[in-house]
Every structure is written in structure tokens, then in C-alpha cells.
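A single chain comes next, written as C-alpha cells; it is the form predicted alone.
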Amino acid sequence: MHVLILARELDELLELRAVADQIGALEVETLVPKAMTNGEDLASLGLRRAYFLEGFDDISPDGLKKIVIDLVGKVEPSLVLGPSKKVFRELFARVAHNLASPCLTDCTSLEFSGGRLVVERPFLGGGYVERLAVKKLPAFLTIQMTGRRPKIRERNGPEKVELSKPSSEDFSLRRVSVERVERGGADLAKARIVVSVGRGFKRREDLKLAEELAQLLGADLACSRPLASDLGWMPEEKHVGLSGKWISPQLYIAIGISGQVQHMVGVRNSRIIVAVNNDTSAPIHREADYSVPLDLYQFIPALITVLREKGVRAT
């Protein structure tokens, strides 16, 4: 099995290398930003070759399409793996369409069964898991990031090959401007404790209650889709759920969240789920390990008071 990995960050590369290990890949190559090829971590991943591209992490899927098509034709991999993020879902769809190859997104597991690659991924809004047999190779798969880590190998760095940056003629779209979004806080995928907020909060200013609780617990703050996509109260990178981040903290505290299946898909790997919602019929109570059917405006201040009385201080 020959695997080509595309990644823009080291954590993505490490996890996708672990996925390649799980399916018994014999030969692994990667395409990464130029800055990543200078790190020591690449030397212990058992990679045959590392292709790098100046500005790879800033080039749009439209600009990357021809580069990836050419690279796949040269490398001839059986599988092309990327993290399940918007840019790779779009890129893989474009490339797979041009090559008439299968493209599967948001995959949670891969295995060989009966001589075929079998992929699992969420189905019907995350309420079910579908198992799909991949009949044609190469296949393009985006993988959900859950913190996997690869086997430790002897330090033997890969051959490094620089690719040419695409020219403006390779783009069917013309970039007018680029504005970077300010991102703050830790990566939710790595958080041990997450306090998450939903439509139960009546005003944006009321989120300070959850922020104070998160500080006391040393937790990261997250939200359900409406607070990010509809109301704009929190940035998109804080949205957890089917179309947002998939997380697996030790403790997940959901405050004012109804717990529809699209949200629960993103948090079902949490070790402990605590639900604070005064609607006793809310679906989240069926999913939670601990349910608190109380008004969040009464319960959260009371919890903060108890934590302070116990000597807990904001971290």
C-alpha cells in the first residue's frame, strides 16, 4: 500500500502517518509547507519522500488542484490522505473529479477487509455510521482528527523535493484580497476540559458566565453551531459538531445546548458529558453522563460560587 499524505500542520501529518500505520502502508510520502521540512520530526516518521511547496498553507484549493493532480500522476499512490478540514475537502473533491477517482470525507476509520479497503464515516447527519468498500484506487480520503500518534522509528530523514509554486494562469478564480482571521486560545482538539455554550444564552454578554467558569476549571470555551454561524457570537473555530470541530476531552460541559445529533457527533468521544439545560426533554439529557435540568442563569453562578469557596482559582 502506497500512501500520499497532504498536511498543512505537523499535528495533521503525525496523525495521518498513524492512520497509514494502521492500514499497513509500506511506502509513505507527503506534501507539506516548506517550513515543515526543516523540523526534526520528519526524520522519525519513516517517510520515503517529502515534497514541499513555498506558500502551500496559503494557496487556495483551486491553485493547488493542478499541483496535486501532477503529483498523484508522478507518485501513483493507492491512497491520498488529508485532514478533514474545509480546504482539503474542497481540494480532494476537485482533484478526484478530474481523475475520476473516489473521494470520501470525514472518515473515522480505515481497514482492509476481504482484500478491500473499508471506510467508516458518519451518515444521515451523524445519527448512523456507514461502512463503504472502496472499489477503485487511487482514493482520496479526508480523516477526522482524534489525536492518533504514529509509531516511533529510527531517525532517517526523507528525500526532500521542492515543487514549483503555481502561476496565476493555473487559477480559474482570481484572488482579490486575503484577510487573516485572528485566532486565539488552544486547539479544541487537544483540550482536556471544554465548556460549551448554546442557544440557551439569551444575550452575547451573558457568555461571560461561561467564560468565568471555563477560567476556573482551566477549560477551553466552545459553542454549538448557531452561536458561531447564525449569531456570530463566537468564532467559527470554536464551533463543535458535525460541520465543526470533533473533540474528545476528558470532560465536556454543555450549557444551554439542546444536543441535536449534528452537535453530538462532534463530542461523542468525550469521556464525561455534563448537560446543563432546564428543558428536561432536550436530547442532550439522553446523551449526558450527568444531567442538570436547571436554569443556567441560576446554576452557573451557584457553581462558580462553590468552586471559589473550595479554593479554586482562575487559571
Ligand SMILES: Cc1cc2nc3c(=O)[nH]c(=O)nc-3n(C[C@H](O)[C@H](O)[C@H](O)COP(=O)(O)OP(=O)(O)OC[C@H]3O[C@@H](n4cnc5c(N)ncnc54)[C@H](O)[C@@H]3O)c2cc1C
Second form
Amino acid sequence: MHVLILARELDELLELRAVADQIGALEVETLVPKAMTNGEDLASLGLRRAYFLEGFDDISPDGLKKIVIDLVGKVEPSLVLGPSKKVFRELFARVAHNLASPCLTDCTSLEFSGGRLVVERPFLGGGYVERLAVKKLPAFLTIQMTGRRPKIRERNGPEKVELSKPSSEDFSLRRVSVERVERGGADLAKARIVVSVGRGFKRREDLKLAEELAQLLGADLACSRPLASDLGWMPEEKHVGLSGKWISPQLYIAIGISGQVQHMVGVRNSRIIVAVNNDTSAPIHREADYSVPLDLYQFIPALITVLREKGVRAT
Amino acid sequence: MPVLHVFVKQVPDISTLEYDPSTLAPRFEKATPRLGEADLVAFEAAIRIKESWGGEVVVLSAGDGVNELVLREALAMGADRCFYVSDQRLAGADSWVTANVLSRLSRKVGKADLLLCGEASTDSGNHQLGPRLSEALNIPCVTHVVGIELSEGLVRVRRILEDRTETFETGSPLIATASLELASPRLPSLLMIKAASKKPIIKVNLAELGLDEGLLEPLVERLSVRVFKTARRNIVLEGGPLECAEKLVESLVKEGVFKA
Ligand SMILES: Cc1cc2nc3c(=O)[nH]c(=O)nc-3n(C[C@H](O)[C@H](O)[C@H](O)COP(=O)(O)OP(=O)(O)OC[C@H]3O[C@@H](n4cnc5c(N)ncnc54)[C@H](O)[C@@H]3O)c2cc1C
Ligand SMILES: Nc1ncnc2c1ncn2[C@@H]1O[C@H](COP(=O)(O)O)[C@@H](O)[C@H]1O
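For comparison with the form predicted alone, provide the form predicted in complex with the named molecule.
Once more the chain from above appears, this time first in line as the rest of the complex follows.
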């Protein structure tokens, strides 16, 4: 099995390398941004070849598509893996269509069964799982990132190849502006305790309550989709669920979150779920280990008080 | 005046969907059909463009067992016409087949300036139709759009990615996939529902699209669907805020995530 991995960040590459291992890939090549050239980390990953692309983020969607189609033609992989991020889902769907190939997004598991590649992915908002057999290769798969890590191998570093931006960009689609969002804090995928906020918070300033709790517990802050995408109170990368991050902390404290299936699918691997929601009929209570059916504005200050008084810390 | 094609998919209403306790498979036959969430958002955006620029909104749909009553909803919300393909062969359609059918249907209906669909379908959540249509029709595509502005001969769209916001400009035609945040779908008024009963819904036979066998052959086969079940303890804490806080802290100390 010959696998081509596309990634923009080292964490993504590491996780996809682990997935390639799981399915017994013999030969693995990768396409990553030029900025990753210096990463010593690449050396131990058992990669045959690494293609470095300059200006990964600046290339137009059409330009990126062309580069990947060319590379797939050259590498001839059976599988192309990428992280389940917006840019990659779009890119993979386009390249796949161009090559009359299958594409599956948000895959949570991959295996060979009866000589066929079988994939699992969320279905119906995440309340269900569908199992699919891939009938044609190469297949383009985006993988839901959950923090898997490869076993470090003793191998020589990859052969390095630099790819340059396409000389003639197709300007039918012009990117006229880009605003970068600042990266806030650590990667949620690795967090031990996560305090998560939802629309139960009435004002942006009120999030201070959750921040204070998080600080006390050394926890990371996350949110439901509306708080990031709709209200813009939290960075986009902090929303968990079907269209956001999938996390698996020891403790997930959901505050003012109703617990719709699209949210819960991203947190179901948490060891303990605590729900703070004053509507006893909110679905989150059915998927919680501990339910607190109280007003968050009364309960969170009380919780902070108790934690302080008893000098309680996270272990 | 712009011609807008909007792609909407009939999906089971997830809130009414039950599963078979022995096989854990969803009982699709018992679920109420509805239009997808993001599809309706795309549709609302199209209606607003029509309201300020005039033009025409055409609804396109494909599937197995497409229910015209559900499509009427879109007409009631303000679409002008609807074209759909309903064929048993599409029961096992994957994104490849769906894009082949819908791109051909769109071409058959005529030229469009803006083609809109949801960022992801409610049931499959593939995130693929827009990008695949882009290849099939050779029209540029911007996904996850949260804002669309038209001006003479120019479309400006904004999208939000995990780590950045981007704005694109292009002439028409353009394919855009709607993020849930692009617009809030309206509820049709009684008057509009009545008016919609006279609007045309046209069924197109799959054969009329002249698709080669290879374009109708799925590249992915669904083996099974089962409900995702998690077992949680569901311990409800009782009492006032302080009392609950104490109980919770005590429990989490016992669980080993907190230490006193
Ligand atoms: C295709 C698709 C993908 C989606 N992907 C995601 C995703 O990845 N992540 C995600 O989160 N959502 C996602 N959603 C949206 C999801 O369906 C819900 O709409 C969303 O999770 C709701 O967010 P919320 O719980 O913060 O808000 P709401 O549903 O409005 O819930 C707020 C809750 O706060 C409670 N509350 C109010 N006041 C108080 C108070 N004073 N004290 C305590 N509790 C209070 C209320 O009882 C209510 O239950 C997706 C939807 C679709 C259609
Ligand atoms: N069979 C279909 N008929 C009409 N529109 C569809 C169909 N499948 C997908 N779409 C549209 O494409 C979007 C993305 O779907 P998907 O690629 O399945 O996630 C949906 O939100 C719909 O707007």
C-alpha cells in the first residue's frame, strides 16, 4: 500500500502517519508547506519522500488542485490522506472528481476487510456511524483528527523535493483579503480538562466566569459552534463537534450547552461529562455523567468558591 | 438579472428518526422527510439575492423517492421553479454519482450565474457536492461561505476557515457552499404556501440526462449504518448551587480528576 499524506501542520502529519501505519502502509510520501522543511521531526517518521510546497496557504484553490493532481499522477498512491479541515475536504473532493475517484470525509476508522478498504464515518449528524467499502483506488480520505501518534521509527529522513507555486495562477477567483485568527492556547485534542461554553451565556463578558473556572483547573476553554461561528465570541478553532474539533479529555464540563447530536459527537470520547444546564429536558442531560440542573450564573460562582475554599486542583 | 440554481436534498428529520433496537439501524421509512439545514440556508441566501436584484431562483434535487410535497416548501419560500430526478438507481448514489446527476440537471435547466448548495448535507455530511460540481461544470467554487455580495458583474464572497477568514472576488458564474451562518431560513407564510401550489415542479427522467453508465456507478458502497450509543451514568445532582458544587467536587475527587 502506497500512501500520500497531505498536511499543513506537524500535528496533522504525525496523526496521519499513525493512520498510515495502522493500515500497514509500506511506502509513505508527504506534501507539506515549505515551512516544515526544517522540522527535525520529519526525519524519524519513516517517510520515503517529502514534497515541500512554498506558499501553501496563498495558492488559489484552483492552483492547489492542479498541484495535487500532478503530484498524484507522479506518485501514483493507492490512498491519499489529509486532515478533516475545510481546505482539505474541498481540495480532496475536487481532485477526486477530476480523477473520477472516491472521496470520503471525516473518517474515524480505516481497515482492510475482505481485500477491500472499509471506512467508518459519522452519519446523520453524528448520531449514527456508517460503514462504507471503497470500490476504486486511489481513494481520497480526510481523517478526523483525534490525537493519534505514530510510534517513532528508526529510519533515515525522507528524500526532500521542493515544489514551487504554479507559475500561471488562474485568477478567475481572486482572493482579495485574508484575516488570520490568532492561535489561542494549546491544542484541544491534548487537553485533560475542558471547560466548554454555549449559548446559555447571555453576554460575551460573562465568559469570564468560565475563564476563571478554567484557569483554576488548568483547563482549556472550548465552545459550541454558535459561540464561534455565529457570535464570534470564541475563535473558530475552539468549537467542538461534527464540524469542529473532536476531543477526548478526562473531564468535559459543558456549561449552557444544549447537547445537540452535532455537538456531542465531538466530545463522546471524554471520560467524564458534566452538564450545567437549567433546562432539565435539554438533551445534554441524557449524555452526561453528572447533571447540574441549575442556572450557570449561580452555579459557576459557587463551584469556583468551593474549589477555592477546599484548595482543590486538577490531578 | 441573476439566475440562481439552488441544490436541496431531502433528508430524514433527525429529531424524529428512531432506530431498530435489534439491528441498531435507523428506520428511515418512519422518519419525516425534510430539506437539509445548510441547503435551506443556501436557499434563503438565494431568495435574498433575488429580492434585491430580481432574477430567478430554481431549485434542483435528486434522489430515490423524492417527495414533491417537501419540494413545495422551497417553492413556498420563494423559489420560482423546481426540477428534480427521482430514481431507484440513486438509492445507492455516492458523491460522485450525485454530482454527475446534478451537474447534468443544472446544465439541462439552463445557464446559471450563481449555483448554491449547503456546505454539508444533513444526513451524509460529505462536504463534496459544491467542489465536485465545480469540476463537473468547470466553474470556480468557494466553500463555507458566510457572506455574499453582488455588484455589477462581480460576486464577492467571504468564508471562515479554522484559522482565517478569506474574501474572494470573481465574475459569474460561481458555485458557493453555504455555511450555516450565512442566513436564517424564513418560514413561509400561508399566502406563499397557497401561491406555491401553482408553481411548476418538473420531474426529469434520469435517462433524459444522457449520463454514461460509468457516471452512474457509485465508487463507494454503504455496508451498514448503526446508531452510536454511549453509556453515561446520568447522575443528577440535587440542591442549591453551593450544595451541588460540593457534591460535584467530591465526586470528581473520587473519580481521581481532582485532588483536594
Ligand atoms: C451540519 C451541522 C453541523 C453542526 N456542527 C456543530 C458542531 O460541530 N458543534 C456544535 O456545537 N454545534 C454544531 N451544530 C449546531 C448544533 O446543532 C446546535 O445548534 C448547537 O450545538 C447549539 O449550541 P448551544 O448548545 O450553545 O446553544 P443552544 O442550543 O441554544 O443551547 C443553549 C443551552 O443553554 C441553556 N441555558 C440557557 N440559559 C442558561 C443558564 N442561565 N444556565 C444554564 N443553562 C442555560 C439552555 O437551556 C440551552 O439548553 C451543527 C449543526 C448542523 C446542522
Ligand atoms: N441529492 C441531492 N440533491 C440536491 N442537492 C444535494 C443532494 N446532495 C447534496 N446536495 C446539496 O449539496 C450540499 C452538500 O452535500 P454533501 O456533499 O452530501 O455534504 C447539501 O447541503 C445540498 O445543498
